[in-house]
Structures are given as structure tokens and as C-alpha cells.
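Given next, in C-alpha cells, is a single chain: the form predicted alone.
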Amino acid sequence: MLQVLIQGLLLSGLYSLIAVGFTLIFSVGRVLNLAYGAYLMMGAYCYFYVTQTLGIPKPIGFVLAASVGAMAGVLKYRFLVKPLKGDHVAVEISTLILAVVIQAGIVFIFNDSAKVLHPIVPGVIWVGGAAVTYNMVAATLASWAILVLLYLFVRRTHTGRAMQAVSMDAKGAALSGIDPDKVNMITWVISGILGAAAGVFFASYTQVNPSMWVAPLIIAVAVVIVGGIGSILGTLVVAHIIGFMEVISTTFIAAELRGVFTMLLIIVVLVMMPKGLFGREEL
């Protein structure tokens, strides 16, 4: 039971990081970035290539992976989202198609075989008879550190307050002298960084493969829908609910049921509470 509790807490921290970047885009830009999982895939492959193929130190590999995510966010907003601004359906369909195109590019460059990512921090610690890898502990602590820094950025900086203003009312923010286009660009960059960072951690927990973007995207969508679109608090709470549901179902029922209860939870919440547990909120 202790192991379930520990694994649930660790996995939930990782899911929180995966989902918050997705939530951030909708809170500010009011669109669902269905290519968000591609950030994770590109970050994971970048980290794998520079650390295990080129032999570059892990910290540098992590920074390079985050940079790839940031660049992907800039390019996606500049050449895809901005030209389609105002047509949310077109943006969502286009981002999903883009994710498939990126997957094809990854297969072309790296082939379609799965690759094992070496632990970011090797070793195992035993807690009350439960085996916990240092890698998962490090990933969870780093995830929470990133989330705390994001919270402080949004609440304490001028740019963060501008993001809050745009999330509440873009037209009103523009009348106040805030440039919504610039704020949206910054938001897509931050989302790309969070996604790429989450991709490195997620790959170290699972593996690196061209289809690895699908599961995190489903997790992010599930967390956002169940928690309430735009609710950061809902994102964090529901990430923990889903994390524990996954650990409990795979531990006590069957590993093949991974993700099944998450999908059932989405259906139940959509039927009973269409706005999610915490409703629709601004950033």
C-alpha cells in the first residue's frame, strides 16, 4: 500500500507538469493545442540524441531539449496559430495534423524502433519496503520546482500579470496597453518549454518512441476537461486523481487497464459536469 501511495504521488507530479502547459495555452489563447504531445516527443528525442548519441552532459541536454520546445512554440504560433486566429476549429485540426507530420519526421530521422532513455539520476532508494527510483524522485521534484517557478512568474512578474489580463479579456487588455499577440507568443514559448521538459521526464519513466506523444496528450486533455478548462488548480488536483487511479488500477487489477479508467472519468464528468470539477476559469 505504501508503494502505491509513493508511486501515485510521484506519477501525479509528472502528470501535473504534462498537463499545465496544455492548460496554459487554453487559458490565455482559448485554443486547444492538439500538437502539445509533439513538444514532449521532440524534447525526449533531442535529449536522447545529445546525451546518449553525442555524449553531451545531461544538464546541457536538458537545456537543449527545452530550447527545442521553445522554438517549436514560436514557430507554431507564428506560422500556424496566428494566421488562423479566430478559427479555433481550424487551429485545433491543424495542430493535430502537425503532430502527425512531426511523428513522421521523427520516424524518418530516428526510425520507428523504441529506445531506452538512461535514468536522469541512476539508483534506487527503499522507503518502508517500497522501491523508489532516484530517477522518478528527481523527475517529480523537478516537476514541482518548475510548477512553483511558473506560479511565481505568473503572479509576481509584469509579463505574468499581462498573461492573466489577456486570459480574462483580450480586448480589455489591449485597451490597457497590453499587446495580446506578444503575450500569446510568450505563452506558446512557455508551453513549449514545459512540454519538452515533461517529455524528458516522461521518456525516462517509459521509453522514447515515435508514438509517445499520444498518451501524454490524452492525459493532458483528460486533466483539463475533468479539472475545468482554464483552471490551474483543477489541473493540479485532477492530475493527482488520475495519477493515483492509474497506479491503483495497474497494481491491483491489470496493467492492461492503464488509461481505461481515465477515459471513463472523462465521459462521466462530461455527462454530469460539462464544465469540469472546478468550472471554467481564467489564468
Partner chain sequence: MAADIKTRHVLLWAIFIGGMCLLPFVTTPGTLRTIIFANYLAIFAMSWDFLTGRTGYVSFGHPFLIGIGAYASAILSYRYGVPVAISIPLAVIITMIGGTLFFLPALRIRGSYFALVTLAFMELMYQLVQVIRPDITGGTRGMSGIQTITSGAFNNFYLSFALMAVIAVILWTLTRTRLGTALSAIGMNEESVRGSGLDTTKLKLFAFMVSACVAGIGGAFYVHYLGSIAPRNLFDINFLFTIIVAALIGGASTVVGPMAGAFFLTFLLEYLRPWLPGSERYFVYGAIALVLYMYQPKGLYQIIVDSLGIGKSRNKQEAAGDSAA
Contents of the next structure:
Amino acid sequence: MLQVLIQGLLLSGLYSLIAVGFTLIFSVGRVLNLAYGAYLMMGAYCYFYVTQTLGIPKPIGFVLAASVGAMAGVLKYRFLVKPLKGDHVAVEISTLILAVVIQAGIVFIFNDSAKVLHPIVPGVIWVGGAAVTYNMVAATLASWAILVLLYLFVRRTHTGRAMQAVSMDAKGAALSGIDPDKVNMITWVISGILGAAAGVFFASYTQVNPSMWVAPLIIAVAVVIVGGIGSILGTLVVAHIIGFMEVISTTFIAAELRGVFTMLLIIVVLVMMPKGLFGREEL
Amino acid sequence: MAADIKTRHVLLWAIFIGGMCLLPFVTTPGTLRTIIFANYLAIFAMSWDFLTGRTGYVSFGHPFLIGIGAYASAILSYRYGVPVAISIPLAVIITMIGGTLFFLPALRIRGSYFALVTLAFMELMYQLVQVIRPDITGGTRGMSGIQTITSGAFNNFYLSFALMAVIAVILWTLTRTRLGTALSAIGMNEESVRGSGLDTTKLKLFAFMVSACVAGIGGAFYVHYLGSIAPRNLFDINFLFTIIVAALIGGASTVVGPMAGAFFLTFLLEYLRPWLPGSERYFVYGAIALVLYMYQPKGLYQIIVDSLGIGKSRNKQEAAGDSAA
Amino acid sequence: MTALLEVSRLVKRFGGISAVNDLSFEVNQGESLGLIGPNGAGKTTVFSLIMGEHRQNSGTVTLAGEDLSADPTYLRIQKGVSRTYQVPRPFADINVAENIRVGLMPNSIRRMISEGPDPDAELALARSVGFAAADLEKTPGELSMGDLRKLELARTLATAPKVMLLDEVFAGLTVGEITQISDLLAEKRKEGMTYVIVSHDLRSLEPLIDRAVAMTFGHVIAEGTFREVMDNEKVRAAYLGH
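With the form predicted alone done, generate the form predicted in complex with the partner chain in the same format.
Following is the full complex, with the preceding chain placed first.
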């Protein structure tokens, strides 16, 4: 029981981090970035290459991974999303294609075998007969730290408030002197950094492989759909629902079924409540 | 039938079908096998396009429909010894029923959410097939040794081509009727279609049923051509990607486009095989599709039509952009 | 005279805000009614409620004695109400003839397939709103605002309405286009069409209507001839932003 609680909390923290970057884009830019999972993959591969192939210290690897994410965000916004002028169908289709292109590019460079990432923080602690890796604890703590920083950024800084304004009413924000283009660009950069960071932690929890982008994308999609668009509270709550559902179904039912509940949750909530559990709230 | 069909159209179809029928006498069995795959991909792409290209509802769940058709027929014939002549029609009906039940609520949801729900269906199916009754579905490894309808590249070519051509002609004829105009109008402005006194739910459901029917036929015949089935080959984003890219490269919201796109992609794959044997080829696929899509969302079809100056040069992109804004 | 369209005690709340609040009016056969009021008075919402695009919280909409209140939009259109929009909504990728064709279609998939389009009817409708035969091949991207409004009128007329609801038909038009549309509406009126017209352009509206209903904050404040309504104290106050 204690194990379920701890595992659930740890996993949910990670899922919150995965989902928040995706929510941010949906909320501010009003488009679904189906290539979001690819940020995670690029971040993870970059970290893997820098720290384990080149043997460069981990913090530098982490920073480099984050910059790759930021760069990907800029490029994606400049060359894909902006030219398509917020045409939802076009953005969804083109980002999905992009994700597969990135996946293929990764296979091209790193081949398609899975790679194991060394724990970011090695060591294990035993809690009530259950093994809890320091790595997972570190990932969760880092997730929470990043989420708090993001919250403060959105609430306290000028840029953050501009993001809020654009997410509520892009035209109104533009009229009051905010450059939506610039705000969108910043949001894509932040989303890219968050994705890449989440990717490093996610990879240290599972492994690095070329199809590792699908599962986090589905999780992010579920969290956004169920939690409502652009609600940080909703994101947190739903990330915990999904995290705990996974841990509970893995422990008590069958490990293979853990993704099924996430999918069912998406379908049931979308059909019953098209606006999500928490509706549309502020950022 | 009251479709807008001119002698020119009939002639072009006759030349295309006649030419294809002569192919087996001038090419190698290897090329024929490539074309067989292209025929099935064309069926899937046309199915996807009939829903998404027309009505504007993006389906990321087509592998789910194709998978239902394939699994239903495979299970019926492999596990229960049902003759293929019965299992395939049953599978198509199961695809249409199962698909409609799942998608009916999804048709109430608009835009991005529809795409997501269909994506969720595909992933759900992938996981369920492996877990629920693996003794029937074959679990993660799937099934092999499924009865084939006919053997040899020659026979299979004619079977798959006949199937593809019949479906293409039927879908093409449908799009030349007023129904085709109405379905496309939904993609442009659903409210205005409703405001013209038409029941859009009925129209969308019809579009979906046709799409599911074609997907079911394609899936069922395909599995009896391959003789094997595995969840990761079907309920897979790469498979979805291939279908969508085929439709987009050729030209969405046309029938000829997805068909041509499927052939183009399949042959591209064949040419690339010596250099890119693995899944790296998706890099080339995707890059081409992405650049083309950004340049002309209506694909090669539109580029060819524009460059030949067929019809009046309509400023489609601009008009579409204005109505979206 | 019996009322053709009757709106009775209509209420529509969005969240806590009442957009339409206990609103009643009626339009007689062959009559032209002007619905006027300041921005945000709820005029467009009334149209949406009559068409069933939004569902009222309470109240009824009756057409020729038949209660439409529970019908979906397409059924109401079949029964004889139709509307245009402030911002025209054409089908961008198909030409004028095909746009009108959608309006002419029966709501039957079987008949859509088995019966071809009727080019004569399409041309006649296009002509009746002032298009030339050559315009049929144009796409909406090539049309002016005036032409777009005409196209919308043609598509609306194609559904053979008994009552037409016209939302800001003069907005964004040149003086010449306004005259053109006014003449067109006047002509249709002679043929017996019944209208409810919303417009901010009161000068153009006046000659087109028999009677006016003024509303603000979702309910009727005055009713009568155009002059009577415009001279009403409450209406003046409402327009002055009181």
C-alpha cells in the first residue's frame, strides 16, 4: 500500500512535468503540437549522447538537452506553425508528420535499438519493503521545482502575464500592445525546454528508444483533455489521477493494462464532457 | 445516379484501368508485389480521405478501423474455420458497426478533440488486442498462417487492383454527385451546411460509414493477402503516417490524389530500399510530405492541375485562408 | 391577420447573464419587421434562438401555428425560417453555382445521389439576387462584400423560406451595393416574402419595414411604426447609452 502511494506520487510528479509543456502550447497558441513527444525524445537522446557517449558531466548534458528543446521549439514555430496561421487541421497533421520524421532521423543517427540511461542520481532507498530509486525521487523533486518556477514565471513576470493575456484573448492582447507573435515564440521555447527536461527524466525512468515519444504524448493529451485547457491545477490533478491509475493497475491488475485506462479516460471524458473535468480556467 | 461525369472522365478511367491490367505482362513479379502493396495503401488512403479530406474531421484512428476489419476476418477464418467468402463480408459489417458505435459520440466533438479521440481509439485497440483473450487474437505476436485467397503475384495483383479500382470508381462517382458537394461543404463551413437546411450529423455519419466500409474491406483483404497479422504492424503511428502521407502527397479531397500518392510512396520506398533499408525511409517520406504540404496543402494533384492550367485558376488557398481567419 | 412567426416569452441565459429576457414579438404574413437596438441588445441571439442554433432556457418559437422550439436547425429551415449572418459564411473552395446548389439540396442522401443539380434553378436564384451568368463560375475569394451578401441571400432563398431573418445585411457595403440589396429586398417583399431585419443602418432600414421592435438588454422596450419607435423616450435613452 505504501509502495503504491510512493510510486504513484513519484510517477505523477513526472507526468505533471510531461504534460505542462504541452498544455502551455495548447493554451497560449491554441494548437495541438503532436510533435511534443519528439521534444522529450530529442532531449533524452541529446543527454544520452553528451553524458554517456562523450562522457561530459551531467549538468552540462542537461543544459544542452534543454537548449536542443528550445531550438526545436523556435524552429517548429518559425517554419511550421506560423506559416500555417493557426489552421488547426494543418498544424495537427504537419506536427504528426514532423514527429515521425524526427523519429526516423533519430533511427538514422543512433539506430533503432533501445539504450539504457544511467541513473541521474544513483542509489536506492528502502521504504517499507519497497525499493525507491534516488533517481526517481530526484526526477519528481526536479519536476515539482520546475512546475513551481513555471507558476511563478507565469504569475509574477511581465512575459508570463502577457502569455496569460494571449491565452485568454489573443486579439484583445494584441490591441493592448502585446506582440502575440513574440509571446507565442517565447511559449514555444519554454515548451521545448520543458519537454526536453521531461524527456531526460522520463528516459531515466524507462529507457531511450526511437518510439519513446508516443507514450508521453498520449499522457500529455490525456492530461490536457481531462484537465481542461490551460489549467495548471487541472494538469496537476489529472496527472496524479493517471499516475495513480497506472501504478494501481500495474500492481493489482496487470502491467499490460496500464495504458488502457489512460485511453479510456480520454474517450469517456471527451464524450461525456467535451470541455474537460475542470473547464477552461486561467493559466 | 446523377453524377457529373463526362466522356473525357470515362476515357481516362478506361485508359488507366486497361493500362494497369496489361502491366503483369510487361513487368517482373517483384514489381507486381510492390504494386499490390500500393493498391492496398491506395484503398486505405482513399478511405481516410473520404472522411478527412471531405468533411475536415481529422481521423488519426484509421488503423483502428483497418485493424478491426483485418482482425475480425483473420479470427473468423483462422480460429473458427469460417470460409473467407463469409468472413470478409462479416468483417466489413463488424468494422462498420464497431466503428460507428465508437465514432458516433466522437462526431459530436469538434476539431482537435475529434482527432485526439480517434488517436486514443487506435492506441486503446493496440493495447487491448494484446491483453484481452490472447488465445484468440494471438496477443503481442499476432497470428500467422492465415488462409490466403489466392497465391502468386499475378493473381494477387489482379485481385488487389480490381478491388482498388472498383472502390476508386465508386468513391469518385459519389464525389461527382451533389452528395460530394455537400460533404466538401461540411469541410469548408459546417454551420452554413446546417443553415442550408441539411442534417449534417446524417451526412457525417454517412461519410464515416463509407470510410469505415472501405477501411474494413481493405483491412480484411489485406490480411488474407499477407497471411499474418501483428498488432504493432497495424495499430501503429507509422502505419497511420503512411496512410495520411499518401493522401496528402497525392492531394487530399480528391480520389485520384490519394491513389496516386499511394503509388508514388510505394515506389519511392522501393527505390530507397537499397540505401535506406530500415525505418529511416520515413525520414525521406516525411520530409517530402512536409515540404509539399507547406507549399501546397492540396498536394501533387493541385500542383499538376495548376501547372497544366486545367480549369480556371482559382485562388483556393487564399479563399480558404480568409474563411479560416 | 394571423401571426406567421411568433416569438413568445423567450429567455436565454449565458452563464449568469441574460442575453434574451422574456422577449415576445410576432410577425404577420407578408410583413417586414425591423428589429433595432444598441450593440449587445441581444438581436443576433434572438435570431440564433429562432433558428435553434442556441437553445432557449424557456419560451417558444412558433411558425404558422406550429411549435418549432424543440426542432433542430435543419428541420426549422425545412419548415420555413432561414437566416443570413452578419459575417457572410460562404463555402470558400466552391463556386457561386455550387454554393447555391448546397442551399437547393433536399435533406436526403438518396436523392442527393440519384438526382443531379438543377442548373436552371441555380441560375435563376443567382439572377434574382443580381448576379450575372458569368459570376456563377467565381469562387467566394473573388467576390466583393456586396456580392458575398448577395450569395448568402441566394443560398438562403434557395431553402424556400416563408420568413427570412436578415442580420446586418448592409454592413460593410458601398452606397451602390446598399441600394442594390434594398431594391432586391423590396422586390421580394412585393412577391410576399416576410422579413425580420436587424440593421444599424436605420436610414436604409426605414423604407424597408412596416413596423419596428426596439430592444435593449434582451427585452422589448418599444413597438410600432419606425417613427413611433424612434420617437420613444426609452429608445432614445438606450441609443444614447443611458
